[in-house]
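So this first bit is one chain, no partners, the form predicted on its own, shown in structure tokens.
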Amino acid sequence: MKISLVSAEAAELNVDALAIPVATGQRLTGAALDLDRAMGGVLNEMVVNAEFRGRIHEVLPMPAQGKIAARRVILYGLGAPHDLDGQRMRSAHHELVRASRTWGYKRIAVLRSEPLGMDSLKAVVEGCVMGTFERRSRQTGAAPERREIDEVGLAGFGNGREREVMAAQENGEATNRAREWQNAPPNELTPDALAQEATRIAQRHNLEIEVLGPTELKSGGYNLMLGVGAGSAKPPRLIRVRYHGNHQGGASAKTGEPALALIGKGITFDSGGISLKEPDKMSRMKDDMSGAAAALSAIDVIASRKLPLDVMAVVAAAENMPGPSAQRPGDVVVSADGKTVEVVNTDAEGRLVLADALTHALRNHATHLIDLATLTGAATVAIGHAASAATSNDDEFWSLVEHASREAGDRVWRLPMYADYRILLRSQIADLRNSEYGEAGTIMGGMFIAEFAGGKPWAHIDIAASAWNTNDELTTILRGPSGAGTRLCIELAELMAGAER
């Protein structure tokens, strides 16, 4: 899809629909009240009228009659102004554009009209990129649904901001292909061609890439990984992608100097293990991996951006599997940095792997540390699908975790970490349990994970009802797999390059 800038007329546009925004309890301004005169005034009528709200999601086509160039224009809502954040913004224009393939439109057009702003630029884009998304059909013979857009055309935003619009829609394409990876049945995207898709990021932008397989992490002391991965016939993996935005030819970071480390959960399925899950909708834990999803996609645009930030992804991607040399609630494994661990329950598996995973991250000489997992139930019951729960260790970095989450439309909520927590993650015959605190259960995954961090700036983002929207009622939020932290990463790395030049 080609998205460009355009300096016609709204009315002289010759495309097959022209999108207006409208926000409720608001009538039509500026360009929108111009192009609005050109139609007769029908545009404004139907807004006065509550004919249409502006609500959110709310999308309606009308004919232009040839009263302009356009063939239709399409009325789209925004919600309230007051409501209006960086996430609503890219989710109003995902459903614009997935509304206007439904209907086989072509070329459309967006007009630039209050309550958008020109500093919404970023988003109008990313959320049109975003409403491109099918999840892949395995069917056969099956006509599509919605058809493609050619052309999108932004009115009214200005002139001589290609690279933003360019950066933008790489953020929007890097967001559906952690989609579509977090879509991908459990016996394609398997362990291995998790490490796969790594290795074609790095080749592609010439990275750094390791994979330790079963061997490697032995000798590593990996073994929480082994544990975790112990049940299945595939057998897992340590992935490193890392990208030297400060040293050419791979040379090694100078003291000092910062690394940033995105840290992926990466189950490519999750059964809960010897701790096994219900059944109902356990065929969904193919989206275990969703946090290893947006850790490539992440680092494959910065890679691409050449930032000059080191940067390394780390995922750790394993299947969870009862098998009969599963690990078992009872057993006590040592870690990679030393630390024992109780496993109460297999299914609390993410936080070992990823613990291995931030060990490995230290090892190579990261400075900040950022995990994405789909880690706990308990992130619906306490924040829901709108946003992500998130802990972290350091203020500082926090700060640029939430500025970086403002900036990509990708809600994060930041939770305490008590010290009265910490006397729960107490095992009676290891240094930590890994679960069955009995209260405050995504805190207590996001500070066992936090023991692993070496005292560095450290943020958990805990995206297991973030990543995929399973509540029918909550309309106002994208259905299925979102690409959560994909955009996040992106704009933290951007923020950290930015403080470094």
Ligand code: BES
Second form
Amino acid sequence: MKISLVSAEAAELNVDALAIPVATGQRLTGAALDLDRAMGGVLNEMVVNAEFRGRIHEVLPMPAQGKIAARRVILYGLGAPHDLDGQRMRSAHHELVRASRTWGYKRIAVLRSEPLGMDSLKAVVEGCVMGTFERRSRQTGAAPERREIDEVGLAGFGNGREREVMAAQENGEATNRAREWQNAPPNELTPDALAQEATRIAQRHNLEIEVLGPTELKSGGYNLMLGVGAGSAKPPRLIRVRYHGNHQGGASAKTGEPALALIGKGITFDSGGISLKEPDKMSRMKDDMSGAAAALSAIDVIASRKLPLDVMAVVAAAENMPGPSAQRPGDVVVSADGKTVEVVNTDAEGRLVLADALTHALRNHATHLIDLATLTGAATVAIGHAASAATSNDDEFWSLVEHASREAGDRVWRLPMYADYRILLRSQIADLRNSEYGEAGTIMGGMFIAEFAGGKPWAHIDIAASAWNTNDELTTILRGPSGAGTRLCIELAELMAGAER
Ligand code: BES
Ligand code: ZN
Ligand code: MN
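Same protein, the form predicted in complex with this ligand this time rather than the form predicted on its own?
Below: every chain and molecule of the assembly, starting with the one above.
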């Protein structure tokens, strides 16, 4: 899909469909109103008469009847202006593109008018690109329901912004790549397959890559990784892709410049292990590597953009299975940083592999840590699918993450880590236990991981709910895999790199 800025008058745009944004409670203004006049007033009539209300995801195609160069006009809704944040902006354009694909339009244009400001360019482009996403079908002989769009023209967004368009397109495509990985069946996307994807990214940009298998994990003391992977015939992999982007060109450990670690939970299937899940809770667990998908997809963009910042992606890839050599509830395991952990529930495996992954990032001189993980079902209870649930040990770093979240249209909401809860992490026999806290499940997941952050600025993004909307009633939140965390990480790196400059 080619996306370009166009400067012709709206009425002269020779496209299959010209799309006009409408917010609820607002009439057409500016360029949209000019176009309406050319159309003989039918657009505003639909709006004024409330046949088109401008609700988000409302999309209405109308024949242009030769009055303008375009064959169709599409009114598409943005919802109420005060509800319109970056995430809903992307969702609205995602829907616009999906509908256009259903109708078979090959060339469309978006006409910027209120409430879309000049600064909405990025959200518009990212949303449109995300709307091209189609889960790759493994059905034999199935005809695709939607067609592909060849061109999107952006009218009224000014000139000379090609770089912004290109960057936004990359962000959208990176999000879609993460979504495709999320959707991949667990027999295809194994820990080793994840390592191969990481290797491909590293080769593409000539990055340093390291993949630790069982032997290296053992010598490095990564016993939590080994414990989680023990029940599976597919060996675990601790993957590290390193992009050296700092100014001095040398290792940031020596130059004292920051090094950001993007740490992804990469459980390629979570059966729960010996603490086996019930069938209906297990069926979606192929997406338990969504955090890994986001981290890898993000570093791909960060490296291709050559940001002046050191960034590493650390992926803890394993399959959580029951089996004769699986770890048991009651096992005590020595983590890579030396703390002992009582595994009271083998289904709380994410925090275990992440603990070792954080240690690995710190050993490789990370100065700032962000982990992304489908960690707790409780995130769906606390916040639901509309945002990722987060915890952080550092207000300054958190405000950067929050800023990135707004820029990226990738929502996060911070939960508190009360000192009073720390006692719940204690075990009778070990330093920590991995479950059975009784309450505050999402916070406790974060507080467990925080123990392994080595006092460095750290944020934990629990994407258990945001990575995959399973609630069919929530129609304005992308259904299925969302790529949550991908754009957040890209943006965070951009901000940190910018602060450097
Ligand atoms: N991968 C799951 C969390 C999850 C649940 C993700 C639902 C997406 C949807 C995680 O490994 C898990 O099983 N968490 C347990 C933790 C508990 C045992 C402390 C949970 O949420 O029940
Ligand atoms: Zn899991
Ligand atoms: Mn689990």
